[in-house]
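Shown next as structure tokens: one chain only, the form predicted alone.
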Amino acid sequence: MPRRLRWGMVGGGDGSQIGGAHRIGARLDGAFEFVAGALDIDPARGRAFAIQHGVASERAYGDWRRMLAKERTLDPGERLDLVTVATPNSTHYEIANAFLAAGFNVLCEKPLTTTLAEGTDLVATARAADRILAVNYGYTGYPMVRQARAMAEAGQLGRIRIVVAEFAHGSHADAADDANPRIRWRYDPDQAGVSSVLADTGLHALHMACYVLGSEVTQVSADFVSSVAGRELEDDALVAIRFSDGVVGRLWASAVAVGQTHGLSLRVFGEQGGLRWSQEEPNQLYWTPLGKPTRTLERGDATLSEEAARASRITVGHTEGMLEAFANIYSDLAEAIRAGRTSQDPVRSSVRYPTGEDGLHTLAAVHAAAQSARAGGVWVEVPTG
């Protein structure tokens, strides 16, 4: 069996709310292991934190600099083979760009970054390092998510004619928590870019469809809305899409939607038959060929693609969910990283991890729905490709 990879992180410290995901994502099938760490904005705090998790006292660091400057002198034998990024979003670029440069592979957190202009240049960084940048979308782990890209690249359900996405919830809905930082911060246009929540769970939602159809935005039409009073970003948005294959796309997002627990659905229609999956019940994909009743299908049953064979750990009937998820988009990356240094073509059905490039396109699809938004709801071209 190969040496486990060397892992490190920054961000991601106690009380983050995907720190933890990130730890037993990326070491749930032994492919990493977590060597190195910058977790916290408070140095003791975050050092104390790492060192519980069992980093070494020597490379558990008080910051993302002092790490980088020490990491980057190790010798090939220790030095870290991914990083992951997992700090507030206007960090992302700074951070990330910096171990790129320095010649580590990049796991970033949505969004990749803030502005268009940091985002191209982030993947121009990495293409000149010749180093892998990821971003986690990691939803697109389920493996009936991947069930679905593979019955939609396979044809069988026609011609794809609409998508629609949602992620929609209601944590955001009571006025008062706007006191509480973790969640103010998500509506001040210093931290969080243009946009709040499509930025934020409906970009999960958008690139979903755009990974299941194989697809690209190329035009949009948004409606935003503040709901509560005092947010200079949206907390509500409906995007109208056109994907450059003829698809039309309706895209909700939002973060008031009062009984909504979570709120991440996707729903394929074709000329053939539909797609239906929601996040609260991943394990199920339901499949409706035209002229014919709903067939449920269920995770690790034996007729599914390889793609979701591989994404699958347990025999059918068990549950798998968001931390299996997140492990395979770590699964996927070694498999690269390790394809990468042995100049082999790894398998293609491994390789199905949320790029650099897929980041910047939903980035871009973001900013012109801001665009379209602020002009009244006018449709705003995406750069594609």
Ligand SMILES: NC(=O)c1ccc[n+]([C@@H]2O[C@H](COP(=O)([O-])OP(=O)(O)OC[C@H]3O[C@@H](n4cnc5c(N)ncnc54)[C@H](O)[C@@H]3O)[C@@H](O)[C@H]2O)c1
Second form
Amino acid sequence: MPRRLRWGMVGGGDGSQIGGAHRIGARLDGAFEFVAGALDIDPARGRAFAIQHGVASERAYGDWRRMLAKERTLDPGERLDLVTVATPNSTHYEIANAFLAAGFNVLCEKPLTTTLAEGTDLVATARAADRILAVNYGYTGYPMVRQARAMAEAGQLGRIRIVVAEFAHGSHADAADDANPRIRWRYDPDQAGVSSVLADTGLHALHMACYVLGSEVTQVSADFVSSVAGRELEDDALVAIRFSDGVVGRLWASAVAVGQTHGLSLRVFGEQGGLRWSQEEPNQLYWTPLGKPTRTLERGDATLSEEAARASRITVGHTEGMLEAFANIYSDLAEAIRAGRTSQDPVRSSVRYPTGEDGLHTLAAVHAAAQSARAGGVWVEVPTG
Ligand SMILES: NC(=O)c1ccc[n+]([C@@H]2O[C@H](COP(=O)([O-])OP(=O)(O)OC[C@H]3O[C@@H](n4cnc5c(N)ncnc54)[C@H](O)[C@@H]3O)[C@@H](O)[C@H]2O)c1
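Could you give the coordinates for the form predicted together with the ligand, as opposed to the form predicted alone above?
Below is the entire complex, every chain and molecule, led by the chain shown above.
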């Protein structure tokens, strides 16, 4: 049994939306133990919460700079194997960059950074330091998303023609909510950047399409709408996409789709068949071979791909969900760290976790979409490679 990897966290404190999913995901398979953290903007709250989660008092920090200063001096036998950054978006760059430069592997929350210049710099820092930089597009950890990727890769759909990706929810549909500061900042360009809903949730759907296809975005044409009066940034976005390999993409991201709860789904249409997957029904993948009836592929079934099998913990028929999807990102990272792989030498086909490069590429597509929408939907090139 290999030793447990030492894991630390910045952000994700008491009451945060996503911190708990990381703590469960990192520990679910026993690969990581939680040994250090600066979890909160409030030093006392952050220390107390870390200690409550079993972190030793001397490694429960009041702020991340202090954490970095101490952790970088520790012996290899105590040093952190991975640091997760789960703070608000505008702080990702500074924190992730500092940990990478000091030689730590980093899993950063999405969006990787708020500007392309910072994203480019972060990827370069990871490469220069020869460390892993991953970005938490956690939904690609679902077993049936991995099954879809394996089927597309194996050619079971033939040449892929069209992909339709959606992340359309109704959480910001009530105009009265705009008085709420937790909602208002998302539509303020000074705090959110060039895009609201596409950069916040549409990014997940965009990356999932790239992940399943194994393709990159080469061009986008976007239509952004601020459907609630007074919002400066978009609360609904429709993006036409051209992928490498000639695949055509349609992406819809919305925050005003009343009645849709989470609304993440992917449909892939190839010359030899189609696939449909929805996060709200994550254990089923619907496969329609051309000219044949639709088959329901069930998570845990013995006939699925090795990729789907390794991402599944329980037998067929039982339900598995988002926490386990995050756990798969952590187990992929554990495997890479144990193998001594870094961002410098990812063997693309064997890297299952979303990389810093993936985070940067999807960010570049969002920035190109914002540019396109401002220019009336003209096609804008997206850098690849
Ligand atoms: N991958 C996903 O599915 C997913 C889902 C939700 C949020 N997110 C991302 O996770 C990040 C955090 O989002 P959230 O919704 O949990 O935010 P949140 O506001 O609920 O929590 C942020 C946490 O970070 C702490 N924090 C803030 N500044 C800090 C600092 N300088 N040092 C240490 N701690 C600090 C806060 O005290 C709080 O505990 C964002 O980047 C967001 O986009 C990702």
